[in-house]
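Below, in structure tokens: the form predicted alone, a single chain.
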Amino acid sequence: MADEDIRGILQSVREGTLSVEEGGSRISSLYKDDLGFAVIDTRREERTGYPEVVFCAGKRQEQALAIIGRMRERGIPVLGTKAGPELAEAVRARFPEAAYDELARMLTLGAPMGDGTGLVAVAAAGTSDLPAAREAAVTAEFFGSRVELIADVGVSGIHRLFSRLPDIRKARVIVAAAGMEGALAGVIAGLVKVPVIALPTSVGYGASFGGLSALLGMLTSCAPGISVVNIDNGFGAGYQANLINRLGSS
């Protein structure tokens, strides 16, 4: 824990076995790692209980490669998003034991958190919504969450939603992912008494506006209890997920 670590620092320059220069640089090691190009937050998940999340789009190869291997070096794990199949198999080369989400888009490193307690469903109105869904699942599983993925039930055929209620009402929270208008999140909102986490996607044809249509669509919905998160951000939905997940847990 940073706290004996800081003591012992402290001690340290008290007996004068190391200088003040030293101890404060140690001290400030401690919650923090600089690469010249990326601080990493080591320290993150005693202060949130989750580590810090690496997001890999945007960045060279090289630069994800460096932040991945030493959190790996700090034994902390690692959620890598929005990783293309390129950085994914330089890291499994690195790394064979990483774990790669294709249709996720999504590294990871390490066991996965927590005990599997309590359930989120991630229910994807069609199968081009799935990424996103997708991306949901692994985050909110990843970070201890037991998660079941339900797709394909979307408004416009509705029969399928009701076909899967029984399977949806078992879970603590549910991410509701969906494009065009969004009206998936509405309707699971109004036919469930757990809270909702609408993730809107950018499917749709042009009128969606890449999903601005969705995520308007859901931020307007007049079904109570409804969170929003903003558009493709599945990452987003499956850590709000989990930690309303754990809440139940604790």
The other form holds:
Number of protein chains: 8
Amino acid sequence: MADEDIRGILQSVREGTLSVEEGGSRISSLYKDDLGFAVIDTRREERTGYPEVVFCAGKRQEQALAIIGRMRERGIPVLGTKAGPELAEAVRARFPEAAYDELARMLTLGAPMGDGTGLVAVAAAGTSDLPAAREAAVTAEFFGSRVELIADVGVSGIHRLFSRLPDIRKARVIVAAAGMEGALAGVIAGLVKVPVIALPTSVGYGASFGGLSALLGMLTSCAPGISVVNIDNGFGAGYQANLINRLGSS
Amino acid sequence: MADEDIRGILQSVREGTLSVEEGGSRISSLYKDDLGFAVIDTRREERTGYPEVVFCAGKRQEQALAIIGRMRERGIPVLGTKAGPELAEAVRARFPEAAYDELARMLTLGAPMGDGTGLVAVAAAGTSDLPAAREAAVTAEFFGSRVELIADVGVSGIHRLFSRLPDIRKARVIVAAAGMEGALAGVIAGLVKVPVIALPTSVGYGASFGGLSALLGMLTSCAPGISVVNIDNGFGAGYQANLINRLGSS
Amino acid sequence: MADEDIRGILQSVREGTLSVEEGGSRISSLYKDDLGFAVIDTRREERTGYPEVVFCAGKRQEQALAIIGRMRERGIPVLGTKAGPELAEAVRARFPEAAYDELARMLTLGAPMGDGTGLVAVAAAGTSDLPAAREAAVTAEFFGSRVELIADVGVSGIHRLFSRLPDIRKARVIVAAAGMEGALAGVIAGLVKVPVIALPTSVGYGASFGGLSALLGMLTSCAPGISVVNIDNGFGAGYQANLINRLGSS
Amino acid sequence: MADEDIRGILQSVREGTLSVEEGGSRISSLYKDDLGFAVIDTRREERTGYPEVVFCAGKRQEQALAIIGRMRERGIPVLGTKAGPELAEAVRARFPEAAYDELARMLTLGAPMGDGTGLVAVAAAGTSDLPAAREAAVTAEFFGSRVELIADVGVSGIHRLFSRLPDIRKARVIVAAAGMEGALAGVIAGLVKVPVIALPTSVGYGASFGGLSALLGMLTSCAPGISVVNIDNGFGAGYQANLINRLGSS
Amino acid sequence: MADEDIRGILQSVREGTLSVEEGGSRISSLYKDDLGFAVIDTRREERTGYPEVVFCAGKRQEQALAIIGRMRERGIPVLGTKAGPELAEAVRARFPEAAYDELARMLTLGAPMGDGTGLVAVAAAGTSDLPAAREAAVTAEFFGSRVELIADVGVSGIHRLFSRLPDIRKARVIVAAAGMEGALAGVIAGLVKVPVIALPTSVGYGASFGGLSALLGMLTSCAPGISVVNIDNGFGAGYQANLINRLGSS
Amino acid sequence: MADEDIRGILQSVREGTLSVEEGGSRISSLYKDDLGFAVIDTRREERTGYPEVVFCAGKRQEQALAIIGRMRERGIPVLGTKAGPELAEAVRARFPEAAYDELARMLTLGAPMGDGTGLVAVAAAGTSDLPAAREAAVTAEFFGSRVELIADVGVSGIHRLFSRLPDIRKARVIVAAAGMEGALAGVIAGLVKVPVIALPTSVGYGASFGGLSALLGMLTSCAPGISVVNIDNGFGAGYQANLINRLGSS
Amino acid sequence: MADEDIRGILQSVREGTLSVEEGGSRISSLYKDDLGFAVIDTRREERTGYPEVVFCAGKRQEQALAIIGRMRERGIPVLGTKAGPELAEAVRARFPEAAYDELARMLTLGAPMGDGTGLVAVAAAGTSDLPAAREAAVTAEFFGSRVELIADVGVSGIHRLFSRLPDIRKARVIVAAAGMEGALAGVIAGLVKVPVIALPTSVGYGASFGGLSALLGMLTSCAPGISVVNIDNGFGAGYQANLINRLGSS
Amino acid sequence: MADEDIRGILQSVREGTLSVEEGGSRISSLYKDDLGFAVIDTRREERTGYPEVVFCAGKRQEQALAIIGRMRERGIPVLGTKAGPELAEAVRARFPEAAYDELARMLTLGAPMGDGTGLVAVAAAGTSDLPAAREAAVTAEFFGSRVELIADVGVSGIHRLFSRLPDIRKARVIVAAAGMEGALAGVIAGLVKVPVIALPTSVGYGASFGGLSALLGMLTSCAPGISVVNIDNGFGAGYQANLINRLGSS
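Switch from the form predicted alone to the form predicted in complex with another copy of the chain and give that structure.
Up next: the whole complex, starting with the chain shown before.
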């Protein structure tokens, strides 16, 4: 990884401007920005194409602020997921350029990446699935895709889906967000020529078991062309959709 | 679906009063009332016999109000399920004709449908099962059935059930609501000639696992004549019971 | 239960032709045909409309034969479920009138009941779901319904379902058999005016967990008008469908 | 435990006929009959009232034979559970006095213990529950209870249970064996004055999940007076029933 | 059930002082005290030896008060389980004789039943298991047993258990309450001659899964002489223990 | 769907060469090739880009043969999944051009589709994961991708993975097949710029629970850029990978 | 256990300075400090090398205070786990020498044990895993190990782990704390020569199921040299790590 | 890792005897012995202290033979786990020095490593737990520990354990193998000063759920000093025990 850097160090070692010991040590310390409680993956973009994302749940407010601050200092655009309104307020007090999407519970700082070419369609089965769907949409947009969010096209009134099919078919990749039985993903996959990222949500009660029913339904769908992310993981769905979309742009 | 409409459009196309392109587009848009975050299934009644129902859990207050408002404008009777008291208050402030059943957590706007012929019996195993049982009763009544709710006839004191059997046997279909081991459904099904809709509830603790014990018990009952709905899904039980009851009336 | 018999005994007691002690004992023994290892529910038809059914799995061959023999002696039509081919052979050797459906693993002895009025549609998502679907079809026919089995209409190629909708819509009640994600039941329920009995099957692998994915999907379907039976319980689905169909005939 | 022995050793130590070291060592070795792969609990009867039982599943034939042989040498009556027919044959070849109950898969060697006072009733819901029920019956008899096994009294035809209630009520303790939804235990417990030991069986399929549905149903029964043993653990149910019965005899 | 009453009615019918119709009706209504939302099982004591118990969780305050009130009017002693402090306050305001055990969350009104003969030992593994253990103790005492509660004898310091063994061995039946791995029940059962009622508690975290680990451990214990009640069901354990103890007193 | 056909029919209707009734009927029957037990989705390729695939598990040999025969008659290339060796033999006897991959349990008839541009890398954690990995590889190749299968690069010896990273990084999309803890997918996703399709396998024992551990691990991976298919669903992984790869080629 | 004490008593008995009865009684009471609701294991250190630890969750404040008080009186160092801030405040009010680690939710009173030789490395996958990791670190330090906590080295940016490997490799034993897929433990175990204690945390959502995904992943890791503790059981991990470290010091 | 090799290459690069490109390539290929379907981790011993182990389940015979052959060529001692008797026979035909332990299902080729200092005690709860226990014992011995296997010391007859305690206490680390409720590990950990590796086995039936009950019980044990391996993973337990034992020897 980061082959040029390693080659550079090897070159210096060969030229004698760098001792063998120091060469080894420098390779070790190439990627480290250590806050003590967190180590920022500063060269992640070089390795995976996109910078690190901040998972805010379970982090204390001062930890999240410190991580965001260090990333901004280095000019890294920040996407914060699963961020509650209190944290959002604290972040916006410190970083006025921060934007907060309350429905998606996401913070964004810095300009979206990429040029917005290629369409990602995010279809949501019901109104209650919108938070997860919107998390996917915000993520894909942040990383450079054009996104269209298509709400309330669940299979219990399947004509609603059919009336939006022409829009859905324009996309290079589709995110299908649904709770309860999660059938939306399989029905769409049987109607389109592009990959479907299935996003199970925790919408439902009783035998939904917190999204398990949608998750299992999507995993076992008889329609090929589906792959699945974690329950309520709109971020993961949007990220994967953007990666796929980018392939179509290159 | 909605075959006459499609035929009408085809007719206009044939007669030349409608272009081929417009004909295709009009078929697509036949059923759409799109609020952005929700698409009301305006012709659901034509397709399935009954209008759409509003699942209130997970919807924001302004979303629920907008959906209810649009349905009332179109003259569609509204049944709102899993509605908390705060939402109920907001709805009643805006729509004074709204009624709220606190135990069932249901909102109703508009006159019940149908003529109340045919009896649906809703039997509840214990007092704590009443919310689910009442959700079933309110639903079946709203859609046109006559309903009798029979409380506290669980199998641990089985004579209570026997003393109410003559009432239960008058029904065309029976909803049996029970938590814990959910045995009520199987015992009733062994004593009557009509279908039993088993409604597992989340009443219980420990190995009830939120209603799982009742659900599994009802699914595996050795008595035939039972089919099961989701845990605490009184609405689904009442809806199915009314559909069955209506068959007996036609 | 069996109120006339009880009244008859009470009458005899009043008239003095029966002692009080004997009256009590006779009430106790009204329904008993005890083979030692099994007690045949000889008056089940009177109580629930249909005779007892023989669940063959887990019974030894001699037990099954004895039970079937006793029922035939009493002129009760026999439906045997989950019967393997070895048992079928033994039964047919003893009772030449027995018919065996190998796919459904069902034995039938005696003429079907009822007059075949009213249509039950049994829709199967895939070819591998046919054993369960056929168990439902054979059951409903045995108990007096007319049945149409519609194969391979799963949602991954949803046009196959739409092309069969006119047939499906003729039924008074629909059984929807599906494994994997089990989405068929919800899609159908959003398109018809009659009750849907969802029949999850164990078809699938991996996260299907022996039918659990289909079961949970059907229980949590967002379409109302569905109730669910146990995994692979074609018998239960067909029995319930026939009960419902009969309501429409009365 | 075994206080007299310990006191005896202490006495010898005091009297000087036993050294302190040897006294300690002798206490350690009081209860040991070590076959290398198994240590027979030779004084279990003294501690718990009954000798050790041999759980045959998972043991190799030579291991089982060696254990049984050693117990017979010491005159300990042997009860072997979960014993397949091959093992039974090998045991009977070596120990002609051995009896084998094929249905219960149990081996017995040596005379039953106790005097057969006090009745244990073992009620089985269906014919397929008989193996577990019979395991309970054989166990309780072996340890000294009088047992009546009452077959096929499941709740789907609840009158069968009522007609046998007088027999069931004669017992000091009742074992209720049932698979599927396991409702039998709760119904009986609501009708009797004595403890019910619920014995869930693995009879069923689909959502029975190998007996889980019956187990959960019995654990969560709303009727008090029930305690539950492991799925298919007829031995445990019969053992506990005999312990309870013995209390009534003392 | 309630055979004398039925005989009495039959007698009146024979003598002609009661019409046949009225006789049938009177049998039906023998056991009914119907509050609308609850049907009090007024003759439960006659059938099962003890009066009905009020499960307070999930009941509204006014429902609980009404049920308690009606039972007190009829002179039935009341035991209320899973009762929160608010309900307790309301009950004590209305019924000053009510006693409330805050740890066990139990209400009692009326004198304990029976004479306190026979000892029930309730052993608790840890201090955190005391609420469940105390629920068992209060229950057994209320129904007439003498009870000794032995705290903090979990198996991680097994000598604590051994030092209390002499006390435990005096009991006719033992309740073993434990969370986490629930090993206490099996260890005790290997050391005593009387039945052990295993009471799994929800004490623990992580892989305890709300008491599942203790429940499974107790069900699968290799020591015979154990039967198990639901997680945190101290009431059920105490009730069963008292039933067993009573056998030893008769 | 199939818009040109529909437009053509509408055009004929307008021109009067087709009656309105016949137009409606023809739209309905556009896609139907019904074998009775199966309905071949003959125009699936037009709708989703690729023809239907035959899931062989649970189908009888004569059913599979009939389906394959009909598809070959229509010139549709056939991919059969989860096909046992007996079926393979029967298929090859009838269709000599059939190829069978025993490890992947797959049948192929007809030339691969597409031009083999774009690389799909299939990485397998261990030798035992090869059947699932190979199913993915065969599928992606059949549908037109170039594939490189990279075996035995599990994370317990992570240098093996690093030494193959240059090959893996050449791919447009990566399938990561792993059982047990399934960590391979997350580690790869943290090192590459393209989408990773995680393929959990049922390799393992004990707490692997048939692939559940790998499935959950892959779903909850903290590395973005992963989406997951069903356990052992190599077909689904390969199909999705090919869909994504094709995007990069267009 | 405590063999010298037992020998001492035996000696006194032999010498006649102690009666046989009193000797037996004294052996029984050797280890008992009974507070009624709790029995302090006062000689645990002698038996297992370390004093008892106070599990604070589920204990009432006065119970925890009493236990801590009694232990301090006897000069036993106290470690309190899962202690909330309210309890911490109450403890510090009574025992000013108490220290509270808010992140780890741990109380410590009294000097750490041992000499701090031997290094335990505690590696945490993410910032949100720090509470569990810190619980492990505080525990190991309290019982005498030197500890280095290494934060944020999860496998999604695996170079962060590699850059810290030299530090990690200095340890005698490593605790690896991770939520989500829990892959950290397996990756580390493939790179070091010492035992790894895997500490799954409840960090994550959806299919993490409260830490189940990490737990299963760690249990099924294909890398040998791992053993696992309960979810969020930092105490258990730190305790085990210290035990192992001590072996290296002796 | 393998720092000297890397330094050597850097040195050669500096000295100019190796080009920069070749240096990079050589680092990549340092550890590779690729059989196509498997990549042998040839320098694992250098990294983790011990050579790779062959997990035989799920591998084809020719694959296993090829892997073993290549390892033997390189002089690496071979330990093969989960090896069936057929494979064993094939291996011994090819490699006559191979030894096979049928109970443990393990193959060994080459001399045990290390010097056998330090004792590992492997305690098995019952005779049926011996296969897993023996797998642990063979593993620890192969890697250089002295091992004592102590059979049949389950907690249902706890004196058997106490009589073997002096032997158990001589060990530096203890493996406790138990199925069913798995209580053995917790009881031992409360009695010793060294680490306990808990090895849950799949022995049991019903609610054992294939070893889940033992696994959960061991994870949630209230005794500290325990860590747990996968169900039936005797290899993992023995490997970890040997690692720990080695620490005590260094």
